[in-house]
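Here's a solo chain for you in structure tokens, the form predicted alone.
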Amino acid sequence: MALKLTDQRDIDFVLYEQFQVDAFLTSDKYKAFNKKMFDMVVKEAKNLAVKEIFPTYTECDKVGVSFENGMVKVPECLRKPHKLLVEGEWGALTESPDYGGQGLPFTIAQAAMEYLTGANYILTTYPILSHGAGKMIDLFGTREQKDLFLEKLYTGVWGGTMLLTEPGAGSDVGALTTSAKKLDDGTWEITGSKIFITNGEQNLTDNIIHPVLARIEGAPAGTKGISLFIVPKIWVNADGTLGEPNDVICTGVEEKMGLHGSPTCSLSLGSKGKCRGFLLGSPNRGMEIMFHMMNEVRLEVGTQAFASANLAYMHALDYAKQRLQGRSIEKLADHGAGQVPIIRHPDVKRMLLKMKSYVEGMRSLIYYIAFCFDKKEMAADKKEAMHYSNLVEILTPVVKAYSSEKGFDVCVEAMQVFGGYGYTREYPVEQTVRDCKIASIYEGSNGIQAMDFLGRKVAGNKGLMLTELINEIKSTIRIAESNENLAQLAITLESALILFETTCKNTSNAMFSKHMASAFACAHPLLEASGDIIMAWMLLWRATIADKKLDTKESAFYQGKIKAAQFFIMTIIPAAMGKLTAITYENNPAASMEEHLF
């Protein structure tokens, strides 16, 4: 039996039972669609993922990229599926058909991208980054810039990147030194160097459009003086034709722990004094504009980690059903008893149920973000739109950081199920572990996400975002507590939620006192515990739906939802409450630790 890339039945559960996306069809925005069309999009994504993309997964890792004379060659196996992604316009599922999009709901697009991302994340970075670059031009570009770049970026005909990091300016973006000088023709001369650029140079597309952060001569120091420029690899003439190569040179490719088929490049801009670009938006608004792409990519990184975890879980589940080893626990004393599949052993069941609960919880959380985007788009008034916008804002750092860390943990757990074989290259789970690790590091390391969560989201807008999130969780608890089978789970989660709210408020208050450093030393533990609470919410929500359907033909499927919620809330949430209790937002030892004591 062929390995399943993901659980289609659980995807349908999330789409149509948890979030009821078929109700979108009554809105003016999506009235041209029907459920059959939604299902067809997901089915086509599945076919493309299984037949064309997944076969490139291990080959990408083995072949890797090559770099010679400033040119990068990616694994040749990517060429055909990349062409199919472009022809199918998979990079702009939610965008307007005017620029090559499909106009689909975000939630349906998320389901399609789960398949494509899970099959080979390396390949999907091309449409993801192209779309991100295009979105900034869509929101802030001039009509001329949109006509030149937007359709080719949205459809993936041209590649896109994101040029922020420099050797001396990583997380501290405000320290960048790349400069911009206005030329007589209205374009800008760009000079500087950038590093860690995914797909910064590659041979799959005819052109690459680089959004570049740079400082205009005389601009203020720090992030307030940063502007954003559109810098094509090949200059684009006013009529849309390609001109001469721009002065953008690839100077190297990183050797990495994972993602071997993905080029991570260093780029030199203007080493010959001939690098030109277009200013995007107003001067000194570069960080504001770039964050539109950053937040989009951070959500995609959460999807990357979740998809890696899901794939690892699928591998482990398949292996556990087939691998014969040892006698069943009931027949340990019977030396004549035959071997049983390892899925019969209690500890393996524990590992698989733990993985299942994280994977299904992460799926619901990530789809919930997409659902909030859709609800915002269809909102009846500004108040409703702001409510869903607030939920997206506070959950974005959680999706990026929590999913990347727990996704990696699931990959490691899956390797454990394989035993010694998991540590070898005979099975692909070791690649999944290596490929997943980067998710907690790039697009804003998880420490940065934690500071954002505490400083901007929990404490921001007088705590409104936190209050709205807590109210959403409480609404699920109210439903569950009226159910005899789920009441105890609701009580446990509510106790944790009360502690969570108190800890968040105390820690955010400490930010505005002499204990500021202590508060930020707690930011990551607080974010991790927050993720646990939110994951429990998602699993309890799923359980409230499943409990009503235990007498159907799919009783085993729905019982699995109850078991996942029980496992997580009974075993993970008590530990999360311990994390919250242990948070020391005043006089934290880490904050007072002097450098010379290390």
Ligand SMILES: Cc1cc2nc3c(=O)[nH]c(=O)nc-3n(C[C@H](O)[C@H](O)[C@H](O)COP(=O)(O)OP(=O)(O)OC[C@H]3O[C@@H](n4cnc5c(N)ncnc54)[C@H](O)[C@@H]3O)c2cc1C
Contents of the next structure:
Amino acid sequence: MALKLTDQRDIDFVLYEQFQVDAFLTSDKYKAFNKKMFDMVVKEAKNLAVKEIFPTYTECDKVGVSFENGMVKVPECLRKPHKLLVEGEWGALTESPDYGGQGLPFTIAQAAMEYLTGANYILTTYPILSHGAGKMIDLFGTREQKDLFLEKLYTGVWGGTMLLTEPGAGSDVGALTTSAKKLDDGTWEITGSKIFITNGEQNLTDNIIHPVLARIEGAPAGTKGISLFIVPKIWVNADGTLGEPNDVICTGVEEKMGLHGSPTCSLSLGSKGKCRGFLLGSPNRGMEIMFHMMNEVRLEVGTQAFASANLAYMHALDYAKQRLQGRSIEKLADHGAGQVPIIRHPDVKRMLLKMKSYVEGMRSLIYYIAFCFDKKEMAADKKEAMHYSNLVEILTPVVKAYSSEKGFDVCVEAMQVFGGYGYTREYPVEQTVRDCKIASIYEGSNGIQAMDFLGRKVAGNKGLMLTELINEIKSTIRIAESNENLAQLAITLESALILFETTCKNTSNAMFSKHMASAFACAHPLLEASGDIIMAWMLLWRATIADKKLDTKESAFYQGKIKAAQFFIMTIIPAAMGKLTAITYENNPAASMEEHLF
Ligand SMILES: Cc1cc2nc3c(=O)[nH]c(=O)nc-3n(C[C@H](O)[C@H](O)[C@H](O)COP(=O)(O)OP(=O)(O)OC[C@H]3O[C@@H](n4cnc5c(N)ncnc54)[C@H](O)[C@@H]3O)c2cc1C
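Please show me the structure of the same protein in the form predicted together with the named molecule, now that we have looked at it in the form predicted alone.
Okay, now the whole complex, with that chain kicking things off.
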């Protein structure tokens, strides 16, 4: 049996049964499309992923990148699929056709990206970063800047990056020292050093556009004084032709645990005093602008971790069906009984069902955010648009942090299903573990995500975002509780939701008291428990749909949805309630732990 890259049926379930994306076709925005066109895009993505991208996943890991005399070479196997991604304009699915896009809904683009990212997420870092850089220019650039850069970035013809991190400025971006000085011709001279820059130098594209955070001389300290500059690797003339190489030098490439096909570069800007850039937007608004790219990339990072987890789960499921080992539990005493596939053992079923429920819950959550983006775009009025925007805001740190941690756990669990073979390079699950780990560290470490969740999202706007999220969860609970098969699950989730709401409110109140440090010491456990509740919500939502279809010819598929919800709500939610109860937002020992006591 050939390995399935992902679960096409479950993607269709999420698109058309859970989020009913075909209803978008009645809106003015998408009236030029039909369902056949949506399906065609996903099918094309699948073909590209299976035939051209997936075969490069292990090879690019083995070959890795090389660095010599300031030049970086990426694994050659990436060249053809990268070219196909660019030619097919896969990076710009949701963008305007004026700039190389196709104007599709985000939810459909997410399905296509699940295939492409799942096949080799190291490859898709290239177009994703190009798109993110393009989006900022689209939102904040001048007409000239858009004309120069937008189409090339959206389509991935040119590479894109994001230059925030410096040796002394990682999580604390405001500590950066890269500086900018205005030149007579209106461009800016940039001087500084950046580290850990994904795809900062590579030989796949003719040019690379670096969005760089820097401080204009004399600007205030901290994040308030940061501006954003567009710094091309090769200067782009006013007529769009390429000019001289800019003074951007790659000084090194990291040796790292995973992501071997993606160079993580140190870049020196202006070591010869000749690095030039364009200011994007107004001076000192750099962080605000960069947040547009950061939020987009945070969702992508959640998708990367989900894609690794999904791939690891697909491998584990495939292996568990084939690997013969041990007798069935019913025939333990029968020494003549033959070996059975390990999928028959209750402990292996437990691991697989756990993986299935996390993977399917994460899929729904990630598509839900895309769905909220679409609903915001199609909103009838400002109030409705704000509602969906609030949901995106509060769920973004959850997708980034929860998916990266649970995605990693799923990869580790998949390795366990493989036994000793999982730990060897003969099978690809160990690569998923190595590649997935970075997701909890980069793009704002999960500790920073947790602080954002508590400080800005739960406590922000007088708790409005939290209330709107809780109301959405309650509406699914109301549907489930009227259904005999799901009523108990609804009751359990509702108890957890009540505890969640109280804990969120108590922790955010503590933030404004003398217990502020205790509250922040609980930010990560709170985010993790929130992720559990949100996952349970997604799985219960799926179960309410599946429960109506148990008598159809796809009964087994729908029963699988009910089992996933049962497993999660019966085994993970009680533990989540324990986590919530353990949140010590006052007098937390971690907050009062003095350095010298360690
Ligand atoms: C493979 C890879 C690719 C990367 N790609 C890019 C890129 O393309 N562009 C880019 O700009 N950067 C990139 N980075 C950098 C990455 O975003 C940073 O490593 C990350 O933001 C953390 O910064 P740091 O490494 O300096 O760790 P630190 O900031 O020193 O953090 C160390 C630990 O302390 C915690 N911590 C720090 N400050 C606080 C605080 N105030 N409150 C609570 N906890 C705190 C963190 O959560 C973390 O656990 C990449 C890194 C890697 C490894």
